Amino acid sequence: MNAIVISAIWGVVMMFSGIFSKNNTVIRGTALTGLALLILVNILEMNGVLLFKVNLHGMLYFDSFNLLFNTIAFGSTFLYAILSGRDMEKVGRSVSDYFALIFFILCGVAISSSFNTLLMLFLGIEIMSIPLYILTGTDKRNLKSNEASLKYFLMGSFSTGLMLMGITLIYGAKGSFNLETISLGTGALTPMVSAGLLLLLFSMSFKVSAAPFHFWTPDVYDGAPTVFTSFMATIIKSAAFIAFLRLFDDAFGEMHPHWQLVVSIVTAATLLIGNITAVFQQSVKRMLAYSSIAQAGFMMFALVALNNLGRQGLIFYTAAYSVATIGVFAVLIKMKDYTFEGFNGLAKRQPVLAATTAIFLLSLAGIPGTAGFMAKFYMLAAAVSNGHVMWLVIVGVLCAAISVYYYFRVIQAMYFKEGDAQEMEVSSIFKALLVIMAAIVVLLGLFPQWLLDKLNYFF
């Protein structure tokens, strides 16, 4: 709870920091201080130390699962701000406003991971989404950015309507917004509960870019300023998945056999559409957008399995996916050409950038020795332990094999093709951070037990 209040307050601080200082270094330093404070406060809360107490009236519920996820989300945002904070200045002059919106989004992220009623789920999702619509359209001189923002807003409003209708039907059937009350007496699946459950499933599928509700993703990711695309594709997507899992675990967990097949079909469609479409992309940015859909398919395994291994796997997947994707996008932002040809010969000009990018892509492809491999392994293991969806596990393995093709296209371009030299503003600190992130990806891949032991401690 402390992190929610502090992130909201720090968002206001960032808004006023733009009035009192025009120095972007000061603004960026203020934002990093706030993010470090959020991480510290959340770690203290995980160990039972609260700076202040607030009577939540049962609207929010904090346990080791959501506090651990919040720490990963704040830590990933800290890495993102260090790597890409300077590039926000190229989008526009309102750097302090961009950071303010990010802090408000983190407030929504923390609420979305700790809701205990459907109303708080709705508030958390909307607090997270509305600043995103604004960030998507921040490049006002770019028509694609404006179009992406409008499309995102319209599609987001549509999914919000579905969510509200779903909440209304569930309230009509159960007489409460509280998840514990809704989960009572779930032996019989009435038509009203079925309709509400399906509407909530469709709405949350839209938020995580699951097929067939994914169609907005490539256009919005492509049109949004690249510096914000990585934030949307990692922290926001992970937060939406945590909310998705908590909703269906806490409220509809006893009905799992009734909706497992529907979620399995959505998962298979997400894997197939994301991977097959990514193969045909000519822009690395759009390829990463479609691959994010494919990665969402793997995260859906946690929902299909709905067991402890799936919950642990989702947290591990969140950490591995966020670090690798933030790293790839940090390099992509420095490129002037987003096509595959733009990466030609990068290994000769920028060997550190090429090597770290290769490690991030290998992790996203799920190659052994990287965090991505272990993340995919745990998600598939969770589905195998469930025992009812072996066909889906086979689809997952085949799709992971397909993904190797388009990720290796970038590595091939960097190491085996000649290209024209491009001017790139890359500092030594930037390279050092990329190396540290690549080391984290490899260490998590070689010694996953360390993080799993930590997860077991909390679970």
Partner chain sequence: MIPVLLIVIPLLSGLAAFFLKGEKGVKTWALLSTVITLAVSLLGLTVLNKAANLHTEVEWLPLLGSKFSVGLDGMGQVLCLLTAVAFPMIFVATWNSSYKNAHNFYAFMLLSQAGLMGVFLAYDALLFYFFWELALIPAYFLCSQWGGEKRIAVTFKFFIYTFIGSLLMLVGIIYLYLHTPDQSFALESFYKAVLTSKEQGWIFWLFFIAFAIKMPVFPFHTWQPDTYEQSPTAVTMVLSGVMVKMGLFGVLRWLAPVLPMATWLNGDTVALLCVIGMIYASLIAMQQDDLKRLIAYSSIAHMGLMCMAIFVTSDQGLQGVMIQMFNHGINIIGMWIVVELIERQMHTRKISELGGLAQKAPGLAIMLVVVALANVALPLTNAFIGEFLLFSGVFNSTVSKVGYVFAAAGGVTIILSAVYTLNMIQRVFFGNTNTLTGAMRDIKFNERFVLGVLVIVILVIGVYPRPFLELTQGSVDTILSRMIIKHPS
Second form
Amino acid sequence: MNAIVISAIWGVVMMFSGIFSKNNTVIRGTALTGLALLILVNILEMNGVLLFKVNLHGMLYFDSFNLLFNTIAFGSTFLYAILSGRDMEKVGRSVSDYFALIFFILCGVAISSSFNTLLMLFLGIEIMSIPLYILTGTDKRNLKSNEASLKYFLMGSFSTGLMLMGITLIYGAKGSFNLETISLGTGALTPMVSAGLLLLLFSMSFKVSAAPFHFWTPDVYDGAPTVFTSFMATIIKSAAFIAFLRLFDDAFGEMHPHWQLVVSIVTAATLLIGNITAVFQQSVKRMLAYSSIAQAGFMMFALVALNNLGRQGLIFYTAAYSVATIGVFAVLIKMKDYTFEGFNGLAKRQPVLAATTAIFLLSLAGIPGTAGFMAKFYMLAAAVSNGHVMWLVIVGVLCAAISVYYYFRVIQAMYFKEGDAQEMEVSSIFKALLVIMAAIVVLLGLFPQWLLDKLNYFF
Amino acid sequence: MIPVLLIVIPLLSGLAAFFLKGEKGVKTWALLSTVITLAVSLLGLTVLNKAANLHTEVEWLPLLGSKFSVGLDGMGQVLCLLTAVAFPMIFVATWNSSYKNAHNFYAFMLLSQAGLMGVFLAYDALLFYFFWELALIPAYFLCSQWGGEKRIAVTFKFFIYTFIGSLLMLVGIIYLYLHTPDQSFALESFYKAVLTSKEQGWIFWLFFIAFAIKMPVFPFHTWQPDTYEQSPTAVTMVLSGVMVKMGLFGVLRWLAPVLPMATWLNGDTVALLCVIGMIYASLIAMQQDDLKRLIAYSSIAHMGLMCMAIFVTSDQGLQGVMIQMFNHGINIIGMWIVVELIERQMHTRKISELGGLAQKAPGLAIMLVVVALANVALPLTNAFIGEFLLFSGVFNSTVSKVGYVFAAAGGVTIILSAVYTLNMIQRVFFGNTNTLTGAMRDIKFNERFVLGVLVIVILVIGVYPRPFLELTQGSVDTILSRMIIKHPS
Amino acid sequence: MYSTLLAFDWLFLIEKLVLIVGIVSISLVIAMYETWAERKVAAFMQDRRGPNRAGPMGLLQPLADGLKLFMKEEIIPNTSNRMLFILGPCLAMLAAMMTSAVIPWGGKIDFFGREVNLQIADINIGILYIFAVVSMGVFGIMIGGWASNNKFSLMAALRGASQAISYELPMGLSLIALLMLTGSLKMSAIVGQQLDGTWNVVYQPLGFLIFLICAFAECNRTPFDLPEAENELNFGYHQEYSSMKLGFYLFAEYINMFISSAVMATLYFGGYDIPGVNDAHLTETVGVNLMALFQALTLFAKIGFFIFLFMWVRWTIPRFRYDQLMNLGWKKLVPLALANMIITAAVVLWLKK
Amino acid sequence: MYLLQVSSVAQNPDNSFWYFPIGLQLLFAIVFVGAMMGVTHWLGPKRNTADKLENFASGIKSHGDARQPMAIKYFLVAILFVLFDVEVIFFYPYAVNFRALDWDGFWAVLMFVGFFLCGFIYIIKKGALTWED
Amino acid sequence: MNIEYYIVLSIALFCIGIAGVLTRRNAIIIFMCIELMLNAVNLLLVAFSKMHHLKGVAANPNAGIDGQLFVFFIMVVAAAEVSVGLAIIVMMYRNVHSVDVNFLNRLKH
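Cool, the form predicted on its own is there; where's the form predicted in complex with its partner chain?
Full complex below, order starting with the chain above.
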């Protein structure tokens, strides 16, 4: 609750910061302060300090699971803001507004990770989505950005419509929006419930860009200003996943056997499409878009398995994936040429950037010693321990191997190919931050115990 | 203590090497580090050979039931020794080669040594997997940065192959982990895992594919000749001398004892694959004009033999495998060193373009002949001991009903191997010199030193293998006991 | 709900039909004569005579005007969108004609033992209904202006539309304060409360003022007649129109004026409440039907006053500039209405204690 | 005389049947408007010429299509209206029930108004309502 | 009236909306179809709300009220979507002079 209130208020503060100050440094400072504050109050809440006494009427539900996720999301955003905050100025003039939107999105993130009724789920998802439509289109003069924004908007609101219909049908059948009430009962499927379930599944798949509802993702990620693609591909996606998992776990967990197969097929399709298509991309940005689809496939494992390993793993995955992706994007933003060739010879010009990027990519590929490995490990373990979906595990493993192909293309370009890497202005602070992030990735990979302890605290 | 040192010394010195400047300094640094490692390894074998020194266990991921558990048993001793010996040899032998960005090159070399050590030492499946990949990644970077013209594509193929294999293995590990009684990754727990024979069956293949790709066994071998050909020779030495042993080692420690029933059931299938691979590789080797490819294919044949021996197993066979793993490493490194020396001077590896080198470089020729003869397992060389044990093991197999067939097929490959090896010696070293080979000079001191050491090792083991056999006997017994106890009566 | 048509209350249907026809015709007639009144008022203010040829005091002038509109040639510009071009005025007129449905025109009458309400539909969301229908009027303007495919029309339509919607905000807000007093959205209930009590305008003077201003703007009347500013936009959004389609637009405007007067009277000035008289007491003396007549007449008197106010303002106050208009609406009225609302809420709650 | 009895329908104020007269009025209005359009169409003369059917621009030659992007300001007003109007809509249920909700409800609404004002001040400061430029 | 009527009507509206989204090419029409979908949902929610209210009113006078509450929120969110969406469409139109989604292929390779 702390985080929800503070993020909403700070969003307003950010809105006005642009009016009272034209100095971007001040604005960025305010935003960073806000993010730090968010992390702080969230940690306070994890330790039982509630700043606001609000009667929630059971609309929201806070446990350490979603609080921990919030911390990770805010932390990632903090890293993101330090790394790429300066690049927002290149997109447009209203930096304060971008930050305000990001804070509102974070409010949505906090809501959609802690919803306890479908109403809050809907609100959370929408509070996340609507500012994103805007962020996607912030590069007003750029047709690609416009187009991405329109596409995202149309697809997003379409899926919202589906979701609402699903919610309504569930409501019609169960008489409540409350997750506990919905999950009551024998778990039998009436036509109305199954239709609602399917619609919810579709719409959530839309939001997390799982195949076959992924088709907007590459275009949107590609068209959006890279700074915001980074944000979209990480924090938003993670939050949508948490919501997805909580919905299908808390509300429909009883019916798991009924929908497991469908979700498994969706997962397999996501993995295959994401990975195979990513192989054929020429632009790194687009490749990352497809790779995010592929990663979504892995996160779906948590849903397929629906056990504690999966839940823990999803949190771990979001952390690992977010940090690595933010890092790669932070480097990508600095580049002028987004093709693979653009990375040629980067290792010579910018050894630090190249090395850290390589570590991030290794993490995304799931090489042991990086956080990405532990994440994938958890997901595979969850699916294996579920026992019914070994075929999916094998598909996942093969896809992970495919993913190596395109992640390593970047590494190859950076290290093994000759080329005049582009001129970039990179401050030493930026480099230092990248190194810190790479260190986080590696430390999480080698000593995941820290995060695991937190995870174990509530499982 | 010893195992930790074996891993940490190369690891830290490797990381440090990234930041060193100056080619000479880096070379010295790397050599120093590997020599220390060798020393530690030898100490472990002799003075400090006490149980307390050979095992270390530290909490790592208690939640997952994984520990940083490393230890040396007989088999590990042998392979660690091989690793420890191989690297200084390689560094000395390639002392005169110069590499672009030498500090990175040596750093990756040292890291891969750390990975290899870890693989041979790990007593925890997750840790094993970690090191398995840690050994792979530096090799990938080494090959694709300092290799031949087609290096990037070829190395990538190698990497993807291995990676697919290791991911499959990961699935297997996870499955086993979830079926251990105490949810742990420890080797001991893995032995206790309760599995039906069906489960064992397919987990077997998950593991086996990973190891088979590494060795490589017949249908999974296609990466190997290309990679050996394209890699810088120093890396090829690591790959073929040490890294392929990871596959065999994996089978011996993680596959056969853990999944005895499946191993028993699938033994013939695997052996058949090995036989096909051996004959096929030998036949291809005979056609090769490229020295590196020739040795590469011969390596496939030799590895196939060892793999076959594990699966149609007996006491002698396993004993043979253990010793042969070491021997093959030594021999093939020797072969590569010779190739490297030739290539560095002649700038070609084509057999057809060479000839008469013995006149110009007699020292090299003598060394090569010894190493090559060892490679074809002539008596009095080390490989003879190993292959003899292997063959007798296979021939007397209690597991396979057709062990003698396999043995016969293996025998054919020995003959073939003799044919192409001798043919190669004949064409490269004897006959008339041509314009190219006329300029050949004999080998320098450091190279002579390395080859000399290798030759000595070859001959010593060939004559007096007993210490080795005693060293590995314990491991053989352990493995066999696991396998036989779990065999259905 | 009703299994057979026979069970249907046919008399109810007839009753309502009569009421509808009656009220709509009255509003049409009033609208017609508003045009006449407008000219007369204008003439009076400008010290002229106004229309005086057709009939006594020019009373037949509106009829003549109407007939003229009927007989004119229909012109639909060839670049326009034909269907929308026709739809525009129809919508404007429809919206204007629908508004009268929820206004209570008087008390009950007793028709041979049957109690008849002088209100077409006494729905429980009366005020919202008025809002809804009035906003439909914007469509008429917008569609007509756009369909004409004339820059002047489009400009005027845009102005009209944004003006109308801008002033809807403070209007809604000012009504909320009123609602807090009445506690009901039902028009009859609102009137009922004022019948024997104080008129709402006493409690809500500020609210009334805001509402009044907004009503002016909604009707596109001076000083807010920007959409028809002749000197800037020729003839406004209906400049491509001729014949009865033009007539509809003009008519709709006058009907709206009438209706908003009626709404103002109902909401703030007691509706059909006869001032200074105890209604219940009087009903007993004169009987229900006569009382209803008195009440209706009272209401129409109040409406007449407001209509006059409309005209008075039109001929005295100059037109705003567009930015002034928007500034007034957004920057003055909205905060004022909000403050009014909050203060009302606080005071009511405080008094309740 | 049974028929003259007040119908039960008319008595029940909450019944959705009360919307029936509105439908009736709508029908009536549509018929009326349609009829008027028909009549004027029938009565008026039809002597179309090309000049007459051109757009009227006070005698000036008209330039191009009128359907071009207009000033964004109008549009902005429309969007702001949608947003603020929806916020205003939220006051209605409150206004009807605010006595029952008492001071708690008042503070809640005050907060809501606070947000409303924040947005309002923001758009004013951002110049969304500035028409002078 | 029976709830089935409402369900059928809403589903019909909803399907019309979906069909429109999938087949039409004009961004504004697509958008309107989406709004149609939302309104179908609103209708159904209110119907369900009434149904649950009648079913549970004896035990709880507020039974089924949450459905109508939900409608309010849908309306708000729809309004927000409208404003953002229209802004995006206008932005698009000013750059491309078209709202046809078939023109949106700059991102395809």
